[in-house]
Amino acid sequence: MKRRAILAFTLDHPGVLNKVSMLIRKKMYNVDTLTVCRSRIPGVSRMTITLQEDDQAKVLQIIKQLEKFTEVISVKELDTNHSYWREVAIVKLEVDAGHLDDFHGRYNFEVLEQKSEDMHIIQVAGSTRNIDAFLDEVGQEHVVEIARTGVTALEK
C-alpha cells in the first residue's frame, strides 16, 4: 500500500478534529498519523493526515468530501516528490554507549538523558523510513519504550 499525505487548513474550532477523523473512518480508512498545529494565520489549523491506499481516486474522494466541511478552507493531496515529510521520535534503550555511538553520522539523534550505562533517551529525526531503518540497525530487542510524533509533511 502506498503511503499518502493529504494536507488540511481548517477553522480552528472544537470539533473540527473529529469531524475529519469520523469523515476517513466511515470511509474505512485507518489514520497512519495525525499531527495538528497552528498556522500562521490566527484561527486556522493546519492538519496532516497520512493513511495507506493505492487507489487515487478514493483519496480524491476524501479530499473532495472534506472540501464540503464549512470549517475545511482548503484541502489536498502532498506529493512525496514535492514536498518533505518529517517525524520525530522519542526512545528509550537499553544499549551500551559503545552500541549507540556506531549510528552516529549515519543517523540524526539526540541522547536526552543517558539513564544508566545501558539504558539511554535518544530522539531520532527524519523521514519515517530512516527513524524505521535505524529501529531495525539498533535492533529491536533494545527497545524499551518508543513515543512518535507522526508525520508532518510541507511542500517545497
Second form
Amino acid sequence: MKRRAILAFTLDHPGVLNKVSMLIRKKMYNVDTLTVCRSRIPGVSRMTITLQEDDQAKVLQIIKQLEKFTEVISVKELDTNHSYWREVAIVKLEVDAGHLDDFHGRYNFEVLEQKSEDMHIIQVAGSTRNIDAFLDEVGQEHVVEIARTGVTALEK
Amino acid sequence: MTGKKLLLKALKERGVKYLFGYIGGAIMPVFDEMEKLGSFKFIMSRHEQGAAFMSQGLSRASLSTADPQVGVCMSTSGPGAMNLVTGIADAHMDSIPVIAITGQVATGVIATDAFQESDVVGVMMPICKQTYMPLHADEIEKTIHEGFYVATTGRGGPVVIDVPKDVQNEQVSDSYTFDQATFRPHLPGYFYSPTPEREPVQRAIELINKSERPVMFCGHGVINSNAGELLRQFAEKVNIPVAFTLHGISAMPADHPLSLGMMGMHGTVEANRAIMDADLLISFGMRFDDRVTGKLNEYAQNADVIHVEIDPSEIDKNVRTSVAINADVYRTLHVLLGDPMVGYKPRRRWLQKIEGFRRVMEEDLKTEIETGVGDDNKLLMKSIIAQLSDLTKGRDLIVSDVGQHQMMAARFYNYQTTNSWYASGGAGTMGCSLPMAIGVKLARPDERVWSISGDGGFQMNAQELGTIMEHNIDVKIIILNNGYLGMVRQWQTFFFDGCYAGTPMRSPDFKFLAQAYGIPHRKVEKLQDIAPALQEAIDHPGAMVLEFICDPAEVILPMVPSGGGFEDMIVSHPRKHNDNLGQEGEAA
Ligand SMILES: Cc1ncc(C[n+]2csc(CCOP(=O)(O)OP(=O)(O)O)c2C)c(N)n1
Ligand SMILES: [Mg+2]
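Next block: the form predicted together with its partner chain, after the form predicted on its own:
Complete assembly follows, chain above in first position.
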C-alpha cells in the first residue's frame, strides 16, 4: 500500500480534529500518523495526516470531503518527490557511549542526556525510513523506550 | 438583553414563523420567552422526531414559493435531542436546510453526566452540516445567523445549535453590539461556487452537440434550485429525454413526451435501458447513489458523463465524469439555454429506440392498473395511486412514506406541478410522511396535501395525529394497508425464497385510532369504492384517514437487485417466471 501524506489547514477550533478523524474513520482508514501544529497565520492550524491508500481517486475523495468541512480551509496531498516528510524520535537507549560514536555523521542525532554509563537519551530526526534504519543499526534490543512524533511534511 | 431573547430575535429576522418542537427542562427559558413574545406559531409535535420532519416539510415545500422558509425544530437536552437524531440525519442525506435548536445542561455541569445530558454536538456532528454550541449570550445572534447561512447556501443541510440553559438566561456584556444588516459570517473554509465556469460549459456543449444517444438526469438539485421549468425548456431545446432520480420527480411534468420517469432500482424500463445504451449522460444536481446506479462497474459503460453539481465532493465520487460543472443547477441551465451553440437534433433513431423500451412493461402495467385487484380481490396500490392521480389531475402535493407504496406513489402519480413530491430518499426513513405532510401543508396552505403511508410506516409516527387534531391541519391521510412490511416482503419473495421473517404485521383498527383523534376514517376494500372515498376526502374540510386494504403479493417492478447491474433488471413476478433471480439481497 502506498503511504500518503495529506496536508490540511484548518481553523484552530475545538471539534475540528474530531471531525477530521471521524471522516477518516468513516472512510475506514487507519491513521498512520497525525500531527497538528500552529501555522504562520494566527487561528489557523496545520495538520499532516498519513495513511495507506493505493487508489488516487480515493485520496482525492478524502481531500474533497475534508474540504467540505466549514472549518477546513485547504487540503492537498504531499508526495514524497515534491516534499520533505520528517519526524523526530526521542529514544532511551541502553548502550555504551562508544557504541553511539559509530553513528555520528551518518545519522542526525543528538545526545540529550547521559543517565549512566550505558543509558542515554537521544533525539534523532529524519525521514521515517531513516529513523527506522538508525534504530535497526543501533539494535532494537537496546531501545528501552521510544517516543516518535509522527510525520510532518513541507512542500519543496 | 438575554440569550433567549436574542435567539428568538434572530429567528424572527430570518423570517421564521413556525417553531416545531417539544419542551423540557433545558429549553424552558426559550419557550417561556417565546410564549411572552407571542410572535411565533408554536406547533407541538408528539415526539421530537415528528418536529424534525415537520420542519423538513416546511423547508421542502416552501422553497419554490414566494416565501421560502427554513424549518426550525426545538427540543430539550438528552432524550429530547436524541429523538431529533433520525429526522436530522434524514435531512442531511436529503440536503434539506433545517435548524435544530436543542437545550443543553448548564455550562457548569457539562461533561459531568448531569441529568438529561447527552453530547449533542458529538452525536450530531457526523449527521448534519454544522453544529454549534454558543457558550455566551454574546455569541447567540451571530451563531443563529451563521447557522441559517450555512444551512441554506451551497448544498443545503441541517444545522444543530446546542444552547446551554445558563447561556439562554445570560445577559449580554455591556459592550455587546450586533448588526444583522452588516453581519457576514467568518468562514474562511466554506466555499461554494454557484456560477458555472465558461470552459467546462463549452466542453459540455460540444459533447451534447456531438452525442447521438444522450439522456438527461434530473436530480434533487433541480428542485432545490427551482430549475424545473428551465430544465423542461432545455430538454425541449436540445430534444433530449429526461430521467428522474427519486427526488428529481415533479421538477417537470411526469407525462412530458421527453420524460422517461424514474431511474434506478425501481425505475422504469425506459429510463434504465436508455441509460444502458446512452453515449452521454447529462446529470443535473444528483449524486449517483447506489439506488440509482446499481453495480458501478457495469453502469453506463459507453457514456460520457457531464455532471452539474453544487457539491464538489460529489463529482467523481461514484461515477467518473468527462466534464464537471461545479455550480448551481439553475444558473448552469440558464447559461446553457442562452448559448447559441446548443442545438436541436431530431434524434429519430434514439427516440424510436426508447419508444421500444417504453413498450416492454406498458401493457402489463396498464392491465394491472385496470384490473385493480390482486389474487384475493385485494386492491393494488398502483391502481389506487393512478386513481388518485386522475381524480386530482396530478396537481396535488404528495408526501410519501417509505416502502412499496412510496415507489408506487413515485411511479404512478402523474405529477404536473413543480415541487409537488416529497419523500425520504437518502435515508429512507419510515414514519416521515405524516409529520412531513404537516410541514408541507403549513408551507402551502392553499394546496391539497396527501400523506401516503404503509401500515408499517404509519405506525412509526402515528402519534402526530394529535398534532393534526390540535391544529386542524387539513392533510388527507392514506394508509395502504397490506398487512406486511411490504417492501421487505418483496425482497423476501425475490431473494429469500419467500421466507417472510419479521414482515407480517397485525395493525390496530385504524378506524378507532383515527376516531380517537376526532378524525374521520373510511376503510376501502372494493375497487369501485376507491374513487368515491378519495372524492369524499377531497370534499371533506379537514383531515381524513383513508385506509385501503391492499394485496400483500403486489410487487413494484421493474427491480434492479441491490448490487446488480441494469442487465439484471427483473420485469416480471417470480410466480410468473422461473428466472434465476441471482444473488441474495442485502436489507431493504
Ligand atoms: C425506520 C426504518 N426502519 C426500517 C426500514 C426498512 N424498511 C424499508 S421499507 C420497509 C417496509 C415498509 O412497510 P410499510 O410501511 O407497511 O409499507 P409497504 O412497503 O408495505 O408499502 C422497511 C421495514 C426503514 N426504511 N426505516
Ligand atoms: Mg405495508
